[in-house]
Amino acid sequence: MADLLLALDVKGKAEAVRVATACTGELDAIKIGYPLVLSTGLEIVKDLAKSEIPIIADFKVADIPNTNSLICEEVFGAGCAGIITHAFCGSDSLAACVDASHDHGGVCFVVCEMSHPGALDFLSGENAERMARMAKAAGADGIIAPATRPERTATLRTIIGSSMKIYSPGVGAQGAQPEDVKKYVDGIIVGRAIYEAADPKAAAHEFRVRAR
């Protein structure tokens, strides 16, 4: 049984609030990223929080430790419940995100392998497995692993064990189905297949049922 996270990659406050409100009762979290935040500012977090759904900032943080800490301070100060970071900048940069997240009572998820085809160039195989081990050693709350390659997500699960969560993108528009990975993960991430649907609530409900 997996949670349902909405990747709300829309532009503008009105559209974001419309979709989030429509999906009330169907989502376990909303993941926001640069398209939305660059068009609205971090103030959008307060608007979305009115739906009482946890907000995760998918900023894929990748910088030196001090900068990572400052980014986390802004994210959690705005009211987010979690943040997503990269691991490839090194263990010190990763630890800065994890520590800052926990200091603010939030959670930190680490990208180990992305869902698009180009991820196979660098963010896969031994590199992904090494980053999964880094995430576990840093005390991260979970990792990001692809629904588009369930066999890889299964491998990463064996590395991090059952005490950490896996959130899995690629369901819907990228071709993966909830049934492909739900036995390996704690949450599926769906974007366009929900927010571009004629009836976002109905679409979210269908994915929620299929993820269970």
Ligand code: 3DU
The other form holds:
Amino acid sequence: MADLLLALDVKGKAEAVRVATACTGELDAIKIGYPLVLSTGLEIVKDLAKSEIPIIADFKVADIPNTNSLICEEVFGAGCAGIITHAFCGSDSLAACVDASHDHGGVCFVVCEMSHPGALDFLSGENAERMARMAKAAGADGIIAPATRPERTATLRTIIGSSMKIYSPGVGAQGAQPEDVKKYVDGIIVGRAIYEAADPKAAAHEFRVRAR
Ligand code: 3DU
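Previous: the form predicted on its own; requested now: the form predicted together with this ligand:
And the full complex, kicking off with our chain again.
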């Protein structure tokens, strides 16, 4: 049984609020990222907070420890409940992100293996497994692992155990189905298949039911 997270990669406040409002009652969290925040500013978090579900900032943080901490301050200061970071900058950068998240009462998720085909160049295989071990050692709350490669997500689950969460992108537009991964993960992340749908609420409802 997995939660449903909407990847709200639309541009502008009006469209973001339209989709989020349409999906009221069907979502467990909203994931925002660069497309939306660069078009609206972080103030969008306050507008989306009216939906009363957690907002997770997918900024795939990848910098030196001090910069990572500063990014976390802004994200949590704006009202986000969680942040998504990369791990490939190393254990000190990752620790800075995890610690700053926890200092602000938030959660930190770590990208381990990505869902697109190009992930096979670097962000997969042994590298992903090392980053999963690093995420666990850093005390991260969870990892991001691909619905498009469920067998890899299953492997990463064995590394992190059951005390950490897995959120899984790749369902819908990237070709994966909720049924492919729901037994390995705590949440599926769906973007285009919901926000581009003629009826986003109906689309979200169907994904939510299928993820259960
Ligand atoms: O393909 P969709 O439209 O359902 O969007 C997927 C979202 O998840 C999108 O925000 C993307 O940036 C994010 N994501 C991945 O797709 C793959 C990853 O490995 C990590 C995040």
